[in-house]
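Shown next as structure tokens: one chain only, the form predicted on its own.
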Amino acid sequence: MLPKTFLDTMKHSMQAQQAEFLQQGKPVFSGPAALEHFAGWWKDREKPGHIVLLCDTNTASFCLPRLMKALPADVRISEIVIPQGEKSKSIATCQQVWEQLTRLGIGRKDVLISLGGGVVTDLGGFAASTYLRGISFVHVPTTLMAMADAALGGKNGIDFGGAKNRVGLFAFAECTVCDPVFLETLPAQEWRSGSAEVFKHALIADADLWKILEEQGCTASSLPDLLHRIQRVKIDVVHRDPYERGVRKILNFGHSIGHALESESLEKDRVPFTHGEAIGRGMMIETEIGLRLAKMSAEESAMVCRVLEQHFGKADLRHYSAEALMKWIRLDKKNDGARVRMSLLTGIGRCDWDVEVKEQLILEVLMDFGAAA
């Protein structure tokens, strides 16, 4: 768990760090008073007849009581609780959510609030956007991963056939509430996992932020000065390309390999990688691919891998088969038919997208990181 000084640090910088962004014209409240702003937001909105809270078993216990204080007192509120973890991001769980929404009589003027990490926000946005052809939904992320990345940008979806985010759609939350009070109970592993997206945002679009992270890391003490800057990277990229037809693809740096690692680990490991652990390693491996394609200098490539290794450990693939990982890479949504496409760094703070990478090169790099032939 985070040190008790975390919230004090956030409160001391509240005036400078409280922010309200607009994401496709819809508010994102971020900072130590985000829940207060959310409570006020309801006053200007047509009152729903019913609010449904989608939580996992962890957020139902640790986060729900705090959220309840920000909800209107005279509206019917129901809860749907799903098991914690990536395995809940499935069509079976989504069907259960639809069934419960139906049983509760939820209509188009009602609201679903997703309270949790990336699994909950991805699933909640997908379930809400497809139920009755779409009801309003709100994201209240409770992890660093979700506050920095997953709950922003309008991507919603589920895993299918073992492949990450295979089924989904674009739909933007009516409101997003990023209050660091929820990070108090975040385990150290989840903090480290969430920091992967923080490092990624810096690498693809903010060289100065990377310098800060290189010196300070992503810690409870450094986050108050960084959270809004991290969020701004994603919101700005999404504003330029909301439906991922071009530049938004840079947000996938590290994910072609990272998602393959995560999917394979979920299938074969007793204790699978978290999303961030997989993406951290994916960024190292894709940095090496970029080096071999002369996209990036050897000096910068070595520095990126050194910093990422300090935070996520070595990208050691000795327990994996290169061909098994390649199976998942071929399913990546960025591919063009049979051609593998990746987003690769061209320098610190710069990234290309739709870079074609030959399978033979990918296999060679995976084996150089220890994967079996």
Contents of the next structure:
Protein chains: 2
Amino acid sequence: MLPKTFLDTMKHSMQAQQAEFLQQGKPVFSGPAALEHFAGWWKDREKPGHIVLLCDTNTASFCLPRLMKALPADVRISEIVIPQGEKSKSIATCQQVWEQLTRLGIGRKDVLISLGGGVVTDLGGFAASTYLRGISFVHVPTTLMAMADAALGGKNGIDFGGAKNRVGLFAFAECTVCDPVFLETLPAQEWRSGSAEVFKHALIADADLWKILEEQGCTASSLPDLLHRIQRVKIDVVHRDPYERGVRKILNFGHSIGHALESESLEKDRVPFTHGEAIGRGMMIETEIGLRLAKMSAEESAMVCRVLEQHFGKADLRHYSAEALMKWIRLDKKNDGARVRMSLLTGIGRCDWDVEVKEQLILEVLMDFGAAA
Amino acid sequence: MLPKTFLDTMKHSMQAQQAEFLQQGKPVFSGPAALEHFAGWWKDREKPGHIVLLCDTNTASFCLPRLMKALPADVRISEIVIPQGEKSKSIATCQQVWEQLTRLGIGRKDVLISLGGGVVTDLGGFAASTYLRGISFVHVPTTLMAMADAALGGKNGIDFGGAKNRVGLFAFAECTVCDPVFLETLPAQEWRSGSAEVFKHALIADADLWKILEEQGCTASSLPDLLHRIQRVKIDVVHRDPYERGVRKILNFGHSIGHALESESLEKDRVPFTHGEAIGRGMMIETEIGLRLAKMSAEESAMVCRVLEQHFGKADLRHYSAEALMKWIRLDKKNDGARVRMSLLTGIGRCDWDVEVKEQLILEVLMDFGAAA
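Can you return the structure of this protein in the form predicted together with a further copy of the same chain rather than the form predicted on its own?
Full assembly next; the chain just shown is listed first.
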């Protein structure tokens, strides 16, 4: 990096004043004024020659018009639209994005804005940070899941060979804009899907937040107050360990089993689980594993499972084979060689990481949830 | 990053003592003792569970046996072999590498070693730093081109849509091992190809080195003495500007035209130009452009072109169309929107960057070198 001038520092602090959070020094605008702050943010920045908006077929209709008002005038703006859904998080779609960036003549000083849920922000961040060895990108998450989780923390990438997020890298958005206005058009299923990450953040690091969720649930009326609190958990953990050498792994609670379930369902089911439905079930099953390893009391784990079941339905694995799920679990990025390692609760609001879990125990628990032997 | 312990610092300084250079704090072992130092390097490092060797069909035969002796005992070692040649620097080959890494069960604590020329190190660095959001990788360049240029400086990536290095990122090898023993089996054409980058480093930043090359050429007998000096130019420039915001662009001298020629030849010719043949010609043509922009004296530019012509042959563009080459030049990563920008010599050992060059002038010069209108 070239040395910062005094002016850069000034600008930076102006942005920082409006931002609810900073990630690696980069602003996260969050809350009902986020789009307005974003509109102002451009004034302190060198104007790009060209802005590319990456949308999916949903956000292109419902969200794009609102975003347009927050973009600078006199800049060329182009759109790339990808099909809605998890299947777009692929190397094939990524290649189409690289091709279109090339065709549009996007250069190193241009900016890509991802407008969408986790699929769009994960893919957009990856495509942008590998095109021309990296151009600047901005995340504008439009789902609860992306605002609470996917669009924060600098992880981006694609699924590969069926495995979730197999290919990707760490790169932080130059700016992240979380405006609840986009949640107004969010379908109920997407809402529930996103709330899984909300419950997860409470469970791993904020017992008081868990109490609130237990009483009020995660609804449109309670969310505006809760959003900052949820985001704070994620941003604090990422700040302590941005490249996931240690404590950041607690953010993966529920994901060792949840990702396996999501991958298997995506391959097998006509209507696959959403990310949140899979993670909700993953959290219940991993809570049970934690109980059997005496990481957590029977009372607390029963309470966690009861509340999660109310929100996400029963973790019923009758249509799945334990060995098929195990095959995906073995691919988990947190594993160490042949040893499966999970992040497991040690209480409500507390989580341990790098816990070795024997395959035999995992298989037993999966079968107790109904998976075929 | 987690805080460094005292022990880490100690280890680091031990590695630094043996290394000829450090890049972002990471050692570059260079010279006849490089493999030996590499063998010792493992002792100061947590032992990986699994090492993957990425080779091409040539290096698997000629270089692998020598490298094996420098690897730690009691570690599982696997090989991935890709076809020799520039066509392997593609997203298709990269996907095969990701697939094989997955099949081998490579995890975050394992290491990928790229053993080969620039194609292997560029592809290996990219595949490793995007697999599981980045695993550690080591570069063991086996060609003059890779030792003088490609394997240093943290750039990696693949060609895409025909354009050179369109997709990639910056990531520095954990360790780089440049042992001239590998050059013993290097075919003459590869030797000449690599010497283009040697001449380039002299031209942009080391007038005394240019004098030596002018008198002695770049041959196997002079190389061992010259290698450190050549590498110093690159490493110094990269140290001043690792992410190519400014001065690092001088390393692209000869590449605006050279890459266009290489891409066009790769698409069109039965026996395409090597990278060095293309860059050698690119340097002659860009020297002529610099002359016409009055960046350089007629005397110096004539001398540069004469010496380059002796080594790389005439820059004869009769088989190419100026407009077809222009199409590739427009894709150059250094351009700013629709404006073509080049790095041009301002004398021997001096280079300017971000020089705007009008398309009309480029077309004229290409035609003066024989390209069809």
